[in-house]
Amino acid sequence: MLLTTPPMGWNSWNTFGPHISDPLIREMAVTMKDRGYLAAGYNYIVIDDCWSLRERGRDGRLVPDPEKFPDGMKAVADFVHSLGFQFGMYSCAGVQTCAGYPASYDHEFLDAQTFAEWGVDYLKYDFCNFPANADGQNRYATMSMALKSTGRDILFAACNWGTDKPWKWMKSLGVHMYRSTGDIQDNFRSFSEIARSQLDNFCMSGPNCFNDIDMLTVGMYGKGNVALGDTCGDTEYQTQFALWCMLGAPLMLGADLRSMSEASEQLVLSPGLLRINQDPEGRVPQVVYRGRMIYNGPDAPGGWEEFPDTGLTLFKHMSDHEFAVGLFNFAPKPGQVPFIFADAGLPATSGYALHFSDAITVEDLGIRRDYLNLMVPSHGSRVLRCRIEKA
């Protein structure tokens, strides 16, 4: 299958963990349809771990938990498909899943056939309980071949947490997206460190094989299965979503969309941000600034205070002669994030300038020459779209 833009959808794990069921998945599908998520591009609905019985059936096949899924998994898939979505499920390259359920080690071809018969369109493939003497790359290659053998187009979402630098080899195995980090938690430190850890590796991400920095926690507000640490606010959620969009990472929502706040729903449905993430050229951004933030104020020592490695400026080439700029402030105080145009290949001597608009509000910010310094709140972000014009 061809995958030209980062996958978008919803995954059950971040909020619900083991508390999943047929009615929940159906409710989420209806909610996503009715509230415009499908129309915006969120077309995958994925059931994560804890969906099966603790033992395989006599025929060796995985068995859906009859209390959680009394009509079986194909019935869920058929309902999801009837609304226009794609259906996703979870397994693991080890002998047991992360929650201790049977996984696919030495069962790859049988499990792939089972998933195909159920109508699965997406497989998240984890890496827990993996034998110490086994070869991880080979086992991901084995499941990739098993999925291909079914004849069904199934998106292969490998999840090995960055073990053995997957950005160097996953694409060669036919994988469509690969987890490059540990699990996300619903707090600022977790998501910001995860995104920043991959800045030097996104150059190897792109169409047909995307660097996956985990499911989003936007809109969770400290509720759910990964609600650890200080709760994020709307400013921090905007920073998270803006990072994922600028980096070209898969957008897999993890909140309970049935009770999503208005601010979070507007954010994840933002046409301007989704346009950046889903740009058909599929380019990753250039890091044009990664350095200190300086706070000037009366309470700062000596009139100013420095926060090392807390500013980030990303510049992204897009289709239709357009560009995107992301300004991020990871410091505990507000400050100006610098963008010098020469760092993106547009020196003052070129005779050209950039015409900016806010990617979220669409506000016209006018033409700027040589540089742009915007005030960005603590833990906040600004995302801009721009075009090149004669100065």
Contents of the next structure:
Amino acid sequence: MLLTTPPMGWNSWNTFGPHISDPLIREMAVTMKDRGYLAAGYNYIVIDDCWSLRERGRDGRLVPDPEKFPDGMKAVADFVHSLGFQFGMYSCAGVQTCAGYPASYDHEFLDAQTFAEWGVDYLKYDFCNFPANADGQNRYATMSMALKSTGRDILFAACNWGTDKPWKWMKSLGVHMYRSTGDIQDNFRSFSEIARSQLDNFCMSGPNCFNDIDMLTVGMYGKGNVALGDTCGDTEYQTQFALWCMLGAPLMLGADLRSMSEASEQLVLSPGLLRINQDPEGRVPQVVYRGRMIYNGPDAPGGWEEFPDTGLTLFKHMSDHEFAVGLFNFAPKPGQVPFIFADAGLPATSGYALHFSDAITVEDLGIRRDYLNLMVPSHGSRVLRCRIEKA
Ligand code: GLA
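Please move on to the form predicted together with alpha-D-galactopyranose (GLA), as the form predicted alone is already shown.
Time for the whole complex; same chain goes first.
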């Protein structure tokens, strides 16, 4: 199965945890169609953990909880498909899922068959309760073979949270995306640490096998299942979405899209940011600056204050002779995030300059030579697109 760009969609876990049901999934699908999410590319609707009964059926098969899904899973899949979406479900490589429901260890082929019969197009495959003496890599390979044995195209989304450096081996097992980090929480510290922990590994991410830094929390504003720590505001959410887009990570939304704020909806539907995430060349960015931020505002002690390792500049080659630039400020104060063009391979002596526009507002920011030093708010970001022109 070819997968040229990072998968996009919605997953039930971040907001709803165990509180999932047939009507909820149907309502989310209708909302995603009506509000333009499907048209923007968010085409996977994924049910996470807690969908089944606590025991397998007599035939050994997983059984959907009849209180949550009274018509079974095929009915949900058929509805989701009828609106034009792909349907995703969840299991786990261990003996039980993370929430304690039956999982697929030693049942891989039967479970894959069941999922295929229900019309599943995407399987998130977790790593809890994995037997201590078993081989994790081999069991991801087993589920990959089991999915292939069904003859159905099923996107395999492995989720072992970075155990055994998955960026080195998941691609060779036929996996389409692999979670490289622990669970995201809906706060700035959690998502910024998750994204920055993978900066050195994204070189191994790309078409057919993407590094997955977890479902987004954009738009949750402290409500839901992973709402821990300080609530994010729109500045933080823009930074989260900009990081995921610049890094080419899968974009699985986690908020309740039925009550999404206008700002969050505009953000995740931003054509300029999605263009960067979904660029058909599928390149990952260069890290052109990773270092300190200097704040020299009025309340700085002695006129200035330094915050180590809080500035980040990413530079991404795109199709159509275009580039994207992401400037990030992780410091608790505003500051200038530097972009020296020579660091991206454009020396001052080249005779060429860069012509910038804002990726979100499309405002023309003019032609710059040698460098760009933009003010970025605390916890904030700027995302630009640029072209190379004669100076
Ligand atoms: C793990 C995963 C999460 C989620 C839960 C469900 O923690 O990393 O993304 O799927 O399990 O229990």
